[in-house]
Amino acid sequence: MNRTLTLTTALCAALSVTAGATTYPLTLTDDLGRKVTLKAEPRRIVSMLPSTSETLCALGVCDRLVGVDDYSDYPAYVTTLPKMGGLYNPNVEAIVARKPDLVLVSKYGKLEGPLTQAGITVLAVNPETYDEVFSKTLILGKIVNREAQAKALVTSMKREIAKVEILTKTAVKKPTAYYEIDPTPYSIGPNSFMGTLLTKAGARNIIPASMGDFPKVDPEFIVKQNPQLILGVDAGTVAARPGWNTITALKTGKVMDIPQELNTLLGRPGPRLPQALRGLAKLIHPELFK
């Protein structure tokens, strides 16, 4: 009986995988608006985004990576792979030398031009909004013939995120917040994946959606908005800025730099998004995690 049940389960699983298998050639429209055709299932992949490297590994195809960008460092396996440069200083010759059948890039940096000229298939997959983190995970799953794994990953991520939201919805006060990602200063709009995390973590973003997802902000605007919480920069830096010593967050000791590990997590629209949200929520509402 048990043997029959086991065989039936295995057969159903095999049929399920077959039914959900990607068929090639596969044509996709990438984030640069280009139609790109994959002739066969990619086996030698160069990833030029840390979040993409993480997602591919989470889908179980880490072993297909033959090169990664300089900032890919998770999981530990990718630190052993050849480095191909960064977004604005990619090593095109090194990438070509790895003989990839697919290079996954950001829509920024203009790397697709020289690589396409070299006869290499290039696809821009660049999640920026919260929903895109999940939709692009599914796209990557389709690209590497791991659609079932991608769906399972998305389901798991959303379940873990919901657990944090249950806690933060009980917060008595949700502070107005300014989140700095660059001292220029650049911040995060509410519709970016980081902005959505900020809201889900129990804060109210002072940056309006009309400013964009990752806007450069007039310092006077921040002073005028007078946030109750400032994240991503230390109190000393804030106090030294003209006019910022009047901001409530500084007066009440609610200026918090973000620990490096959490800062890295928060900047990556990938499979560790739930951990990023939990870490941010703990900073904003430590009382909920005792």
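Treat the numbers as computed from the prediction; the structure is a model and nothing was measured. Just so we're on the same page, rigid core means the largest C-alpha set that superposes within 1.5 Å between forms. Positions refer to the first chain, counted from 1. First, how it differs from the form predicted in complex with the partner chain.
Treating the chain as two rigid bodies that shift between these two forms, T37 and A150 fall into the same rigid part, each C-alpha being assigned to the part whose superposition fits it better.
Fitting C-alpha atoms of each rigid part between these two forms shows the smaller part swung round by 10° relative to the larger.
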Contents of the next structure:
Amino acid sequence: MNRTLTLTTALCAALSVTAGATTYPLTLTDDLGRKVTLKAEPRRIVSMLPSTSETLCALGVCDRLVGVDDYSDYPAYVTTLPKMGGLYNPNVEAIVARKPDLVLVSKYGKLEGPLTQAGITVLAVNPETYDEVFSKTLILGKIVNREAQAKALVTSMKREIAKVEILTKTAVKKPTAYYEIDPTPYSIGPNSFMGTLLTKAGARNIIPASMGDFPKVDPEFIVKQNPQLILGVDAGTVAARPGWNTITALKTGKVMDIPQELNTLLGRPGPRLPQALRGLAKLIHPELFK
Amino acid sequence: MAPAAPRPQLALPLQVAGLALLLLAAVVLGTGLGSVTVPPAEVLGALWRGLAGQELAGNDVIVWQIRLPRVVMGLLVGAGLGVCGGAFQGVFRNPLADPYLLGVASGGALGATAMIVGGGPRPLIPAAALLGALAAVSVTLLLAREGRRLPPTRLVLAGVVVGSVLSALSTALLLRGEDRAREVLAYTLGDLGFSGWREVAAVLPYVFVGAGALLLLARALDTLQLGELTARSLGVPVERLRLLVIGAASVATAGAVAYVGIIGFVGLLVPHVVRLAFGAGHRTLLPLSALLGGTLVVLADLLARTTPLSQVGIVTTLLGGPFFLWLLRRTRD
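To complete the pair, please output the form predicted in complex with the partner chain; the form predicted on its own was given just before.
Below, the chain from earlier opens the complete complex, with every other chain and molecule after it.
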């Protein structure tokens, strides 16, 4: 599927060299609400978000990256790039030393201040909701003058997602599910980016939208809802919790920890979203993927 | 601390009965209310079926296996912290002393943080917290020691510094394991979630031994309020008493910290309220602090479960802080 994706992207790129080129200077409002002007097409980019690194590479401008954050690890190429720290401990000096003409940051860090003072163009691009994954891909495409590729990428992502959705729609039973993202315990609301994926993967989230996007939940609420499926925690842990041994999911063996690799994918609102969805759907409905 | 001015006082049995009733009300409310409301008759039915060893289903499970142990845990921890707070304030003759003073909380937090960030098995987290808490107290005692003496000022200073250093280490660890931050945060804000009967059984001996010992030391603590010299001349072994109180309070607090994390303000606030309402004698203060501490934590947890405040430690601090300030202003002459 990856190859198809790259091929499609490349094909579209070839077809649309002239169409929809970005004109610079380009002024846009970033996720911190600042108006930022790019004087020319950025050639030396530092990406401080794993999902941004992935998107840039999917748009075919991997070679413009001169540095990435510590957590960027896909595609393999970015692991060879200099590491610039994480969200809470970014290495400002290292970033400045790479002489980037654009640094793409998360809106939660504090990089914008010192880097702007150092005369470096900073943009916060932070996909959070399901829809933003696509809108931010298009924005990144505009920024690096790869608008056509971005449109093609979004189209192919949506097509891959539709393929999974068609499968899960045919599922005879959609289990009620509790998805735990943190053992304290925190879960995901249906409107969050991960909640959207859970629904598309063919499960019925037991968390109501009114509880918020990433709510801390009362354990007795889960017991009362009695989900048919528990994701994100292993059966042993669930069984040890007071009262949880009465939950249907445990009795029927439908408690599944998310494998590390899929978990990483699910936390990356980027071009591998369809893969994340497919992985999740496979976990929930193995019978559909035989 | 100056001896409290004489004030009209109810007889002790009446006071105890009043606070016990309050605690009972808290327990009934805490067991009946939550994200699922269970009518009183059903609560009683669930209790009966649980005691009789019958099969539990639906709301019975919630009442008997989830809510009741959680309420009992809150009661235990609150009672423990209340007694420890009263004893600490007495032995240091410092109204700001609380059970976390000697680095107990920071040590527990460091142990738990190391375990959580290091990805250790969950059942070992309380053990790590307990170890951290007891190690922190030991270091504080060693640092504060002056020959065979344990001067209170040195103890408090050493405790504060040990606490700060350990907190810094916890923060450093936390920043290295960002993705576990929420779990560590939950611990440091105090959380009764997932307290089952097994956890209650694990905490019970610590609180029982620790708080029990403190109750036995109440008379000696009263004598200490007359001043160190007077106490000595009356035959109270002051240094040994100090060590005993610190040891007993640390055991009780460390046990609580290990399982439910750090629940702020209970140990500081509760003895003050009791002292203002019922007088300062430790033979009244300590048992009443246990009752009121238990009530406070059970009610705070009920609020935590049913509002977005979400964690008991947040509620106790949010309610306790302002109340304490109001009390301070009201009683200033």
